[in-house]
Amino acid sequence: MTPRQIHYKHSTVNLYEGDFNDLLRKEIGPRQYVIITDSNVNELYLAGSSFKNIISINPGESSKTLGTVSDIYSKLMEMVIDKDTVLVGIGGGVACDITGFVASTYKRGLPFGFIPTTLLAQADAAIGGKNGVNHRGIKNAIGLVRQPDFIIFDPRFLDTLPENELASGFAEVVKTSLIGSPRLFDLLENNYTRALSRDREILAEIIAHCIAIKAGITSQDELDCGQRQVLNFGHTVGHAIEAAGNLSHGQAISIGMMMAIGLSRKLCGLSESSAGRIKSLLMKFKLPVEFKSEIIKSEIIKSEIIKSEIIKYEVKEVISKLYHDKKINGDTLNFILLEEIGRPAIRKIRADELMEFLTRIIH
């Protein structure tokens, strides 16, 4: 199979679609390999297979730490691998991020590839070369940019994806449409029922749009020095909410996008009708759209699936996390807003102005 390719300044990423078992064997060939995955994916797709040399980590953000990375380093040392050994990350964004980070740092760099198993990873996280871990509660505080050699997309993985993980992925899909493609936004509006029912044809079309948009942006600004920043739409506040409230990534980003839309109405002239369409689409994908500061019971905050579109948090926790955001430079930050659907704008905003705005609109 001839792969599609994403071309970067110093590397090329091969993209394959189909059965990951066959494609991975062909891509690795005679080379030694080590698979890094999480226990859920291991049990569902790798247990009993002919694949060996599997390192399994606990699923979820709690594993995305230097401690997990250190444990993997130790296991690789025990395996006595060489510089040509291929590391393969099979899983969601956590497994892929950790694999990319380990491969980029162990023995000063090993070849690696991804097999993303979640909608979030297939449509977003596996593309672009950002690899990293969280530290002291701050999302992706430590990391680097290095492209994988290959990415394999197998649509079967989405059949077993939990509902909350599917919704989390759609948050990034909606974000991608907002910063890159009115056509994709229209596709989502017109086909959200099919998408939620995991229709493979529409999901493949949606993912292809997302890959093309993110590949186009990241290939032009691989190191995040300029236009790549538009991919952070909804993430400045969203990451703070995620860290403060133990929300899923997609739920937090959905709220973060709605915050950014409020600022976009004020500072960029985003139309009321477009803001309404965005809010409606997020709700159709079962994502939260409001933020309230009252404390609610911890068991509800920590629930994997929050059915209501209204989620409440303690605002001071979110604001404290914002001060650690990587996009803040001194007392200002580059904040991504929308002039219209598909037309993002980068605006410099003082941190205190953002805090004042958040405190005013969070009720």
Given for the second form:
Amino acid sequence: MTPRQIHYKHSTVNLYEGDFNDLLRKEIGPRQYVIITDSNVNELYLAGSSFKNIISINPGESSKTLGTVSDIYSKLMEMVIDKDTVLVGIGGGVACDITGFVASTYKRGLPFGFIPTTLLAQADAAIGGKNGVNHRGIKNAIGLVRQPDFIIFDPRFLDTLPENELASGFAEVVKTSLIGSPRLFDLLENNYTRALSRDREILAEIIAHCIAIKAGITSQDELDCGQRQVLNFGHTVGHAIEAAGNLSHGQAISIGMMMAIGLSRKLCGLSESSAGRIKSLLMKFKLPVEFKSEIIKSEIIKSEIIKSEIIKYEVKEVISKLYHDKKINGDTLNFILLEEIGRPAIRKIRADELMEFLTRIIH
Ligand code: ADP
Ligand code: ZN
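Taking the form predicted on its own as the starting point, write out the structure of the form predicted together with adenosine-5'-diphosphate (ADP).
Full complex below, order starting with the chain above.
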């Protein structure tokens, strides 16, 4: 089977779609391999299969640390693997990021590939070669850019994805449409019911759009020196909200995007009707669109993974987190705004300007 390919300056990524069991066996051939996954995905898709050499990590963002990476290095040492051994990340963004990081650093680099199993990972995280871990509460503080050799897309994984993970993925999908494709935005508006009901055909179409957009942007600016920044739309404030509250990544960036849209209305002439369309599309995907603690709390209660955790959300924490980021980046933040749906603009915004704006709209 001839794969589709993404060409980067120094590497080519092969993309396959279909049954991951068959495709993975073909891709690996006679080589040694080690699978890195999380315990949920392991249980659902790998236990009982004939795949061996599985390293399973705890599910969730809290595993994206140097500690997990170090444990995996130790296991690889015990397994005594050679330089041609392929590392295969099977799971969501967390398992894929960890795999890319370990594969890029262990023995100064092993071949690796991803089998993304969440909507977020299929439509976004698996593409572009960013492999990182969190450190001291800062997301992706440590990492590098290195492309996988292959990515296998198997649409069946999405059947078992929890509702809140699906919604999180749709936030990233909407983001991709806003920065890259009015056509995808229209497709989402016209087909959100089918998408929410996990209709495979429409999900495949949506994911294909996202892959094409992300591949286009990241192959032009692989090392994130310019245009790639547009992929951070909604993420500056979103990451701060995610760190301060207990929201999922998608819920946090949905609110982050709405804030960026407010700023875009003010500074970039984004029309009121487009802002309204974006808000209602996010709401259709059951994503929060306002920065209100009450709304956030109810979202938290609905969300399965975090309902047992204490709600430690504080508006002030969000603002101080942004301030912290600002200190890292100097006096201004590069903020991604929208002139129109599909037309992003990179603007430098002074931290005090942003604070003033946020303070006015945060309730
Ligand atoms: P992402 O960064 O892609 O949002 P994570 O790697 O944090 O995702 O995974 C989110 C959660 O979903 C984890 O608990 C993971 O075990 C679980 N998960 C991943 N893929 C599937 C799947 N196909 N079916 C069910 N649960 C899944
Ligand atoms: Zn994101």
